[in-house]
Partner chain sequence: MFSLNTRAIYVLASLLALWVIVPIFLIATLAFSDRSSVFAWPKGIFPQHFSLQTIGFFFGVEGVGRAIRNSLVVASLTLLFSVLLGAPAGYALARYRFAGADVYRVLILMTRAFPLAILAIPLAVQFIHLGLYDTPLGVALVHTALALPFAVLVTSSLFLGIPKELEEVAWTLGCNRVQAFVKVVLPLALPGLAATAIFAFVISWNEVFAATLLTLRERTLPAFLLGALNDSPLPFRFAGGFLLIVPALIFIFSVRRYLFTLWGIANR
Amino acid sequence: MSGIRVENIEKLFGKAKVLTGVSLEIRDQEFVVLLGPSGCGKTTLLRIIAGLEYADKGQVWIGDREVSTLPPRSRKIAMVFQNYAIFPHLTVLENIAFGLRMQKASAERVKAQVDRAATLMHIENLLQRYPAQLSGGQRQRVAVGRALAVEPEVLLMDEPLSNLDALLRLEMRAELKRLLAESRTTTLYVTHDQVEAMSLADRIAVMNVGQLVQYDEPIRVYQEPTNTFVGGFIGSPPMNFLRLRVEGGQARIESLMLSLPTSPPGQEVLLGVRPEDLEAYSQQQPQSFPAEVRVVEPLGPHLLLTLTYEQQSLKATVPPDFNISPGQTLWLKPQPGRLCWLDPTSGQALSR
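Structure for this chain only, please, in the form predicted alone.
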């Protein structure tokens, strides 16, 4: 197996710069997710690694080989696309065997690898069927099985679950995690779905407007975003940001004074806090501040509240049996140790 390293990748489409100085290293057997909104450059970066696009600047390494100018067939990769890209006129067996036969593998190796891939994907009983006779989830399993059958050094996946319905996507997500843990294949996976990223990845590379803005373990990306974009993009609902005054080296919110990790550059600071990290009370509590309830959304395991504090909107979650109505005032207590502090001008996190 092999790791992946990209160094200072830049890409232009016409005059539009799609990628700007992107550097990324993926360890051997690691599962990394490229996460970001549509148009941020994540698929372009994946295609550059695959050899389907060429960078205007920078280098791509797979293992100890620089592959920046090599065609896809010479990079020892396999790719799974969003639209499956399996051949409708071939059976499942023939689809899985296709890459091996293009490599002129022996009949014995073809049979062994097809059997192995079909067993991993739990499609042993579908080998004689055609794609038209399969469900969307089964077609996706065939596409992944075909990629793994050639034993690639690197597996590249471009939003492979986006065409599936919500329940099937949940099932396939768990299957993919199991499968790739067993196959031990270095994997780079592109998605705009932050739930997929959080549940699948060893590390998440968050991209925005052609740049890599944070690269870390999922829990650190969630709890310690490097800027307001990451905090606002990761999480459903996203992180709250409240603009507060700074007095005597502390942030004031009503009578509550909160310690800062470092002195902010101005007289204001942004408090970043997740909705689940705001404890809600119907009566005033020590270390709490008031907020007016505007919207109550029952979501099953909890109620999602939209509130306002000094014309600033924020979200909080409470138990489903919490007795609350729009127009009431709640008292919110931020959980110590779960707060982020950011510069309101640059949006960057203050050093801890």
Contents of the next structure:
Amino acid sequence: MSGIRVENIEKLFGKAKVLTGVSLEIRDQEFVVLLGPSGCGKTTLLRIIAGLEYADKGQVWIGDREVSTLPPRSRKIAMVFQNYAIFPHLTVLENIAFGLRMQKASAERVKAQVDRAATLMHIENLLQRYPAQLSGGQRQRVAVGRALAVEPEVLLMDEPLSNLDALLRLEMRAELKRLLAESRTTTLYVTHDQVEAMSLADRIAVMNVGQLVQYDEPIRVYQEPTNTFVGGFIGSPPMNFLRLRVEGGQARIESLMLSLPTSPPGQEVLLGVRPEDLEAYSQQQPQSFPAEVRVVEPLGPHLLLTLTYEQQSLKATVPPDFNISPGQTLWLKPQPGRLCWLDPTSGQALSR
Amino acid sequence: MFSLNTRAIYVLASLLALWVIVPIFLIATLAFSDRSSVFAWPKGIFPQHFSLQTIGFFFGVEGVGRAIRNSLVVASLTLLFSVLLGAPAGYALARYRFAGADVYRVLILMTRAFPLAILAIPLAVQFIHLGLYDTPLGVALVHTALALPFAVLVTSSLFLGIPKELEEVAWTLGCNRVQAFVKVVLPLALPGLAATAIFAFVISWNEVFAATLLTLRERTLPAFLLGALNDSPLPFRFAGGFLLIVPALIFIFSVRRYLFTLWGIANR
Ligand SMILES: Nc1ncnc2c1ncn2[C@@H]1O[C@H](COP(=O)(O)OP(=O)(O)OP(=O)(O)O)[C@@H](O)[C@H]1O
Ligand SMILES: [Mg+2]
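Given the form predicted alone above, produce the structure of the same protein in the form predicted together with the partner chain.
Time for the whole complex; same chain goes first.
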């Protein structure tokens, strides 16, 4: 079967270095999500794997073949493009059947595959339409269906659900996950949406300005970010970072002393803690520190609080019936097992 | 309510349209009238006696048949060469960034800045050497040179309007470059390519200068008419004039939708 391995990929557009040495290994049948801010090079990496763009340095392997110099058609991949790219002169049916027709598949197989893909993407009743008669979300589903229909060994998807409404997206996400697990397709999936990333991925690859910054299981990426970028990028609201003094090998918040995994290089250390990992109390508690409430935002399942501790802003969530108003002081108790420690100068996590 | 300005524009536009349409209308109606109405003065607005007498007379004149045949051959060859040479060049301009692409684009237009009058004599001499003088092929080559800049620029804006991703998807789905072009780009470009082809045909059909200089006996229709016009009767002139404008009219009517593309305003 087919895993994907890219090694030391560098890509220049003119003078701009868009990828600066990306290495990534995707196991056979694994579902990897590529997550990163706009312009960090996700699409470029995908296109290099697909063979639509050539890397200036580095190699691409699919299965046990080095494909760096092969044209796209020889790489046994299918790709869903960010802007759909469905053929305007063909009906939905012919769009989905395109890859199968190129493989000279039998009429029965074409029909079976098209029906399956169309049912899955909920476009069975649109098969005779032309793309101009479809909404953006419908077009996007045609594009995904077209890629699924060829049953590729490797599926590359560039934000395939970005244009669907929240409900449909939720449903498609679950169905895609089920289908791809069933068909055991190795998948590399690009998204901006971290919830999508968390829900779909076996592993998440977080990119920033042309580099891979963390590659791990979703829960580890969430709980143990390797640097402040990952902690800040993933999670909504993002991770809190508090700058604390180091005293005797421990970090100090007020009277609370927290032990560190290793001694930090400087006099200060950065505590990374998720908003939901701060328990809030209106009375002083042991193992807690005081913070002043600035803003209260009711979000439904919980209240989102913006607080300050020694001029450092932080967020916390409390149950929706929590009685609180701006100006009050709360006592926050960090969950001991859920804390990250980072070096404030480099932003990198302290080794555990 | 129309403002004064809008009204003025409409009046001007109407005058302009009349200025173009009236001669065409007169030529067309008189080409299909009988002999007496061709010579009548003042002429009626509407064709009075429909008849094929005038046209029939025209086709009866010696040399006309041959000139029309030559024109057809020359224009068809021009069409073929322009599309076969122009479309690939347009595709390259649209799809690839290469050193000198912009210079190339300007150079293409520059060929139109060369007055044919200067080129004519050396060209005729060369053609005599090559054995192309007084052949439809020779004229077609010159006409291709005239039509090619348009063909290249029009097709390049045509291909620019077809997203590259469409081809790329086709590549990932198993096409090589040629297959992707044939299955995806060509169907989408076809109407525009047809317009380009007809345009080349019309350029050739109406071209008179090169055709006159480079032929002696194998005249094209415009060259033949130019030579015969002064000493031929009125019906001959009307019928000949009509035949000259017909392809252009067909062209305009068939490509109205694509005119914007032809003027180089690609749809993106
Ligand atoms: N053909 C190109 N020529 C020049 N620069 C390019 C080209 N394609 C992409 N870039 C640049 O490369 C960088 C990465 O682009 P890329 O499309 O990979 O980003 P992305 O991570 O997919 O972003 P998004 O999430 O917005 O789709 C961007 O800064 C972009 O401007
Ligand atoms: Mg992108």
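Rigid core here is just the name for the largest C-alpha set that superposes within 1.5 Å across the two forms. Positions refer to the first chain, counted from 1. Quick caveat: nothing in here was measured; it's all calculated off a predicted structure.
> Would you say whether T228 and A149 lie in a single rigid part, where the chain moves as two parts between the two forms?
Different rigid parts.
> Look at the chain as two rigid parts and give the angle between the two forms through which the smaller one rotates, in °.
Value: 16 degrees, smaller part relative to larger.
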